[in-house]
Amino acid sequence: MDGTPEDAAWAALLSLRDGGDPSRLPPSELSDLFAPLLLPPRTPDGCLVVGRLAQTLDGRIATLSGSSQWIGGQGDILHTHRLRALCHAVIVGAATVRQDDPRLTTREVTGPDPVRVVLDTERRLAPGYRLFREGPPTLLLCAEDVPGPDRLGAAEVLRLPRAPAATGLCIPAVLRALAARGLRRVFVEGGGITVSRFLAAGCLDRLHVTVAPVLLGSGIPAFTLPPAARIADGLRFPWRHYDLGPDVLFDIALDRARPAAPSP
């Protein structure tokens, strides 16, 4: 049985995952959305980095207790798995592992699994989570001054510098370490703190934000960034929107822009 036009468009995208000319993709909404991620990186670190968050209409990614599965509907889940399949590495923070115990595989779509990367600066995660026991290769990234063996369960441990004058790891060092392993198309899946750190460091090329028709009234905010003193100081950008029914996806071209530093 012949596949659908969407199946054909997805197969064409997958064929370019490891090289090729996205301008030759057949016209389709999937091509419009994902082709920018398949362009050769133009950054000194050699990476193309896409961040992704799913949030409520009032800008929350989870309830106050941390419940977040799933804010978006089935269309958003499919979109997330497609991002995983097109990228060489998928990154999550330790809090996401602790809260969701994710697998970070491409089980909802045709396509390869990415290398799973966990940012755990202080190395506090236990080896019992699924990422460290089963599935595709996993890297655990921690601060270089944190002691411990070179493996956590099945995961390899990499030690990196801390961010200067900030919490967490040095984000440019994270990208350099991944590029050195040939992991150049990088998907920062979450959570909000991790995506915000990449954004604040000026290390996101694109940002995909799914907005679901849900109001929570309170909860964990999508972004945690340096405060802007004036509206004019906010980070503005071009975007396109796509219908994920019932959600709306915003594809934002950041091109490594970063929020303005707060005034002294």
Ligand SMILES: NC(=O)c1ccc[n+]([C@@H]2O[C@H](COP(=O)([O-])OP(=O)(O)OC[C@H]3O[C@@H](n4cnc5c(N)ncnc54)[C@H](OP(=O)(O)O)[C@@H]3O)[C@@H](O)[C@H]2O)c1
Given for the second form:
Amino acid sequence: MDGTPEDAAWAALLSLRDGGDPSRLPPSELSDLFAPLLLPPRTPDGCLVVGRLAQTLDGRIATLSGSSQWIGGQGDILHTHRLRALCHAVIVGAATVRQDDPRLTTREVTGPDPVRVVLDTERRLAPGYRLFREGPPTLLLCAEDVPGPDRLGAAEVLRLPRAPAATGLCIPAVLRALAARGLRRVFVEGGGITVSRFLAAGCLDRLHVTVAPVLLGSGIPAFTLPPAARIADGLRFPWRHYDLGPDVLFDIALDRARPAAPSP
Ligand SMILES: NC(=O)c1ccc[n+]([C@@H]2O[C@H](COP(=O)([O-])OP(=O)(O)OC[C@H]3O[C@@H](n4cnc5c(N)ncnc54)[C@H](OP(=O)(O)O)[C@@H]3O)[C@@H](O)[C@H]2O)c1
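The structure above corresponds to the form predicted alone; please give the structure of the form predicted together with the ligand next.
Full complex below, order starting with the chain above.
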């Protein structure tokens, strides 16, 4: 039995995951949204990087206690699994693993699972989380000065330099390490600190933000960035928007732009 036009568009997108010309995709809303992610990387590190968050109208990605399931509706979950399927690697921060114990697989769509990548600078996560016990390959990235064996459960441990004059790992070094393994289309799935660190380092080509019609009053922030002193100093960008059921998805062409450093 033939599938829907959306199934056909998705199959065409998946066929370009490892190379091909996205300008030849049949016209559809899905092609329009995802084609920019399938372009060949044009950056010196050889990666094309997309960040994503689902946030409330008041800019929160979770409650203060860390609960985030689910801020967006079913359309946002499907969108997230599509991003996983189109990318070679999916990155999450240590706090997301601690809170959600995610699997980061493509259960909601047809398509391959990405390599799972966890950023845990100080290597504090225990081996009991699902990412380290089951499923597709996982890489644990920690600072090069942190001791420990070369594996955490089933995960391979990679040691990388710390970010100069900032917290966390050196993000360009993260991308170089992934590119060296052929993982060139990279999806930064969360949480807020991790997406913000990629943004502050000028390492996001694209940003997908789903805004859900809910107010929490407080909670874990979506973005934590160097403060702009004046409105004119804020990072402005073009965006496109798509309906995801009750939610709105903003697709932002960041093209590696970074927020201005605060004036001394
Ligand atoms: N709504 C959404 O879209 C969404 C998506 C994902 C997660 N969440 C929720 O968000 C919450 C977690 O988000 P979060 O912003 O608090 O934290 P996070 O981004 O998940 O993780 C931050 C932590 O990960 C490590 N880390 C992040 N970037 C790093 C880097 N460049 N180098 C090395 N280590 C790095 C650090 O851990 P160490 O300090 O231990 O090194 C850092 O404190 C959870 O409640 C989760 O449920 C929501």
